[in-house]
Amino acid sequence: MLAYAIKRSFAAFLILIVVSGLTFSLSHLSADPALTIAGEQASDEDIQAIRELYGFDRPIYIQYLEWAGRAMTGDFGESYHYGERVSTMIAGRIGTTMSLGVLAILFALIISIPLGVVAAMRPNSLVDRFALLVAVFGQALPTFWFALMMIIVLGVWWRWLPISGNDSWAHFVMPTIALGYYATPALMRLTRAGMIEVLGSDYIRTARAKGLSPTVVLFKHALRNAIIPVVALAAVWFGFMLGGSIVIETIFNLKGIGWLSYDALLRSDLPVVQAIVLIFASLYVVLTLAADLVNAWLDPRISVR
């Protein structure tokens, strides 16, 4: 187990290095940081002076190494547009994005796992067909359209929920549903498929033959093994939700990191964009690593492969 954890951690570290290097290089190729700081009306002399002042005239790998060294200490520089420390801007908004991501993945798991288990216990029944209908509907439904429809129906017509802001828990209800429902089909289908496979295995028949109660067989023996791939997929989806919250945060005006990244992209605010991409990539890699370690703990055979 320890050797497996070390190997996966080293692979995760290499992935972060590659992602950070590509992000830094592509962001500098997509926009001239000196022109962004100086403005479109600046003269060539002013732009060149800014390049020399900020070190943009040096080789790109030198700039990357300095930026990466500062980023490891939590220093991402200053925003070109706002003039604030990027770390301060992110710290003030990361709570909103993390809260939305946690609520969304919990919503998806609460809906998908019970629905997948019940559908697997009664294949080809009305419950199973309803579960498959939910999966197909959720997979085909664009998230932004679903969010806009909820705003119109729940926020404008019925006035049940607020449609923008993050002042109270009620402001997170519609964003949570919109973001979480998108992950529900994949988690539900995987739970259903895993449970159907496990329930038909020999050790489940043996457990039933021993006289164990259906509840013990279902939850202690069947669900524990069927849930292993669901854990890995949930971690991947949680990272996807954090990185993909840009649309939802913009629609509901939540002012989290997703909204900040959208604003930074519009303004070509490279330090903010680079920091957010690195943070999201780090969270995604850490979550995937954690899922692998949890799966190895649930199924020790994984760590010896």
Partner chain sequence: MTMISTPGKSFDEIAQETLEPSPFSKLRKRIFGNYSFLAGLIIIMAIFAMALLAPLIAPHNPYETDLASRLMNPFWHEVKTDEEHPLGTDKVGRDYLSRLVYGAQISLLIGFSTMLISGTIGTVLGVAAGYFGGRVDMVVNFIINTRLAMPVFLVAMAAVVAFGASLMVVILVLGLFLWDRFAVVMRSITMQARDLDYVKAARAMGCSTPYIIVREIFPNVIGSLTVVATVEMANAILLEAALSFLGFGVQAPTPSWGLMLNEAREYMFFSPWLLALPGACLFLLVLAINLFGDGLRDVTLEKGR
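If you superpose the two forms and keep the largest set of C-alpha atoms that fall within 1.5 Å, you have the rigid core. Residue numbers count along the first chain shown, from 1. It should be emphasised that the depicted structure is a prediction, and the values quoted were computed from it without experimental measurement. Compared with the form predicted together with the partner chain:
With the core held fixed between the two forms, S168 has its Cα displaced by under 2 Å. Positional change of R85 between the two forms stays under 2 Å at the C-alpha, relative to the superposed core. Once the rigid core is used as the reference frame, the Cα position of W259 differs between the two forms by less than 2 Å.
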Second form
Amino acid sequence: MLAYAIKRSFAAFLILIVVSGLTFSLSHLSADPALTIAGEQASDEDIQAIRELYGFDRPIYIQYLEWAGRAMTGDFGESYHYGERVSTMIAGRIGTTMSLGVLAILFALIISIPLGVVAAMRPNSLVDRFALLVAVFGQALPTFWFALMMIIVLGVWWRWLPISGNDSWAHFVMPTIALGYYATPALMRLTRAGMIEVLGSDYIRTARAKGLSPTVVLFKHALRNAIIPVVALAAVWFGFMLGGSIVIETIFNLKGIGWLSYDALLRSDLPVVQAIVLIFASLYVVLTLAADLVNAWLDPRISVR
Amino acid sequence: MTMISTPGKSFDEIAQETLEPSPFSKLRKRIFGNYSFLAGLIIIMAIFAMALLAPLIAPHNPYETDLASRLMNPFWHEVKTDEEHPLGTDKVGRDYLSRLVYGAQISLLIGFSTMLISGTIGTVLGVAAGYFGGRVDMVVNFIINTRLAMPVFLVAMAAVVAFGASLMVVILVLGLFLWDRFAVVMRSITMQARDLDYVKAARAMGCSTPYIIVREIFPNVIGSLTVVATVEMANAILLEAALSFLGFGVQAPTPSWGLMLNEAREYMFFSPWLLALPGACLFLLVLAINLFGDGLRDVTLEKGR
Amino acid sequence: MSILEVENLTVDIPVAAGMLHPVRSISFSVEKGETLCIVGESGCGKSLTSLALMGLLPKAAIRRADKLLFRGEEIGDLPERKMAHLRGGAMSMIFQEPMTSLNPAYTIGDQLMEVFRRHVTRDKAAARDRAIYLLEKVGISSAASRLGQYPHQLSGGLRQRVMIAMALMCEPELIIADEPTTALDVTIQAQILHLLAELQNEFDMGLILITHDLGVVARIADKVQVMYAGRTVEEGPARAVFDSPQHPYTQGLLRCIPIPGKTKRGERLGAVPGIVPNLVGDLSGCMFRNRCPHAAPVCATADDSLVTGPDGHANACIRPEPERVAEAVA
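Would you generate the structure of this protein in the form predicted together with the partner chain, following the form predicted alone above?
In what comes next, the whole complex appears, and the chain from above leads the way.
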């Protein structure tokens, strides 16, 4: 188990190095950072001076190693555009993104679990058919378009909800729905499939043979077992939601790190972009690693492989 | 944003999940009869025909601006309509119907080209890993995991910034990113096919590796390949739209549905149909591809893969 | 008064090909302290019979019975709510698969106490005492510390003991055990059976034991009922059925087991050739006829009801032994 954990952690670390290396090279291809920093009116001498000051004239792998070394201590340098420390900028905004991600995944679970459970209890019923429609249409609906339509209907026509900013809880309602609905088809399918399997299991028959009430059979004995894989999948979807937050935060002007990455890309603010890519990648890697280790812990055979 | 594969699961599980008919497939058959596949196919064909015959169908040149008739309303409005422009005009007076018709070209072009590039990369990697196993498999696994750890949308935006926004760049970037599912599925199926008796026999008879892969393995994987292709095509179309919507994709004045949504954003208060129409087109196309893919999955599975 | 009296129990299940008739008009009764063994190969309807008694049939299945008396009261038309109060309380059931019949998410203590608290008293301490008492009764050592264990920490034999303890929690008057030993090791099988018989004696319960293992039946049955293709083909006191099996199917089954002292060393054991017929659609005559060595044309159409002899030993053969002998002589 320990050997397995070490092996997997090492692989995860290697992945992060490759991902950050690729992003680093890519972003340094994109624009001459010295030009970005110096601004449009700068003279050639100024630019040259900045190049030497920041060390942009050195080979790219040296620059990368230097950046990576500092990144490991949580130092991502300074924003070219705002001059602020990148770590500070991210620290101030990551809360918004995390809240959005958590709210969105909760929204998805609140919709998908009851729907999946009822669909599983009565296959082919009206509810089941409705669940199917939600799944089929949900998967084809472009997130950002859905967000825009919500803004038009809920924000502009009916004026129920604010359409931009992050000042109050109400500002999070539409972004949460827009980001969360996309995970519902997958989570609902898993709930439904899991419930159908569990409801047909021997221990549910035992529970019924004990004369327990249908409510206890359903909630105590069935749901708990069916829900474990759903929660695991939800944790993983949380990672995807952070990626989706770029579009949603931009649309709703919600100033989290998704919005920050969009803003930074517009301004070729490389240190910010690199830091956010690394954060997203690390989150993915950590979630995967955690899921793998939990699986290995639950099923000792895995680590032997 | 995109539904990439799920961490915490083995590649085999992911592959199986992609290929197995969803738990809803039976139900879908009940609701839509066996017509969902057909309906998907018909809509795709219709959009395809629309794209091919765009010069014949479109009433106007999609690039022709006419500031005198800007923001004409579509036919269902009572005021400020023009029989010349049944779906109205955009902010610079271009005929919206014509732009929507030409937009199909862009989406389909992106979908097909991306699918070809990513399909090639993914299939080569996946078949190599599955067929040779051992070290090759290990390396490919690492590459797949690295790719999965990259936040696609963010890195794609960065790449577009680096290489300049154009149709070609968007296709290349998406093609270089969306191969993961191909690789995972091809790897798993090739592994199964490799152990089939007649493939073993061919190896025992001393057939060359390329011969075995092309003649014995490939016929086994082609069905699944098509299924994955539909999934990734839908994915690519949605991603392009999102990129273009944020301004990191196809550039004006190209009539891309995503870009049209971008341009229409500032008129969402007074001309919401400018937003509604391109999004509805996207939704319809992706829905059709999904229905088609689901149907194909049932067919492939019935044939026993 | 019998604890359970069943008359003409029928189970029908609609399937794609038509109506499946897995259990057709079977009758039996169980007294206090009595063991009834229902015997037959897989697919003969014996498990569905037990589920039908408990009201646990799959939703699609249709159950009918002229009489379904439990403690003298008709339970055939009892609403689900009232039926649930009987289940696990006055009548309980032990299943075939101890490995999967316990919920993996809860400790065995929780699962044992749950049924007691549902039917007897909410009192947690009382439930706990009862659980410990019964775990000891079923031969589990250090019972108190076992309460906190999860099913996956126990072996199959232990789990089946837990299932038995669970079935006994509310002092049931009737226990239905559906092949309780099939999934266990041979040595464990004997222990579990022994335990069941002992507990049944001690608590004076009615026991319906469903099995395909005639060796088991010989050891603990008071009454035997042999089922084939959803019908009772022979029934009677265990001794009578074993000593002079009347129905060709029972005779075939008995030839399949070695009997100490009777079966000679090296002698080949018998087998019943052929397969169980399809039970979909309209059925008539004796269902065993296509496997029966004594089948005659009349077997396809005649009535296969049980004919009871003087000692309560009944069999459903259309051409019973005396007739066959007479024919042979003629």
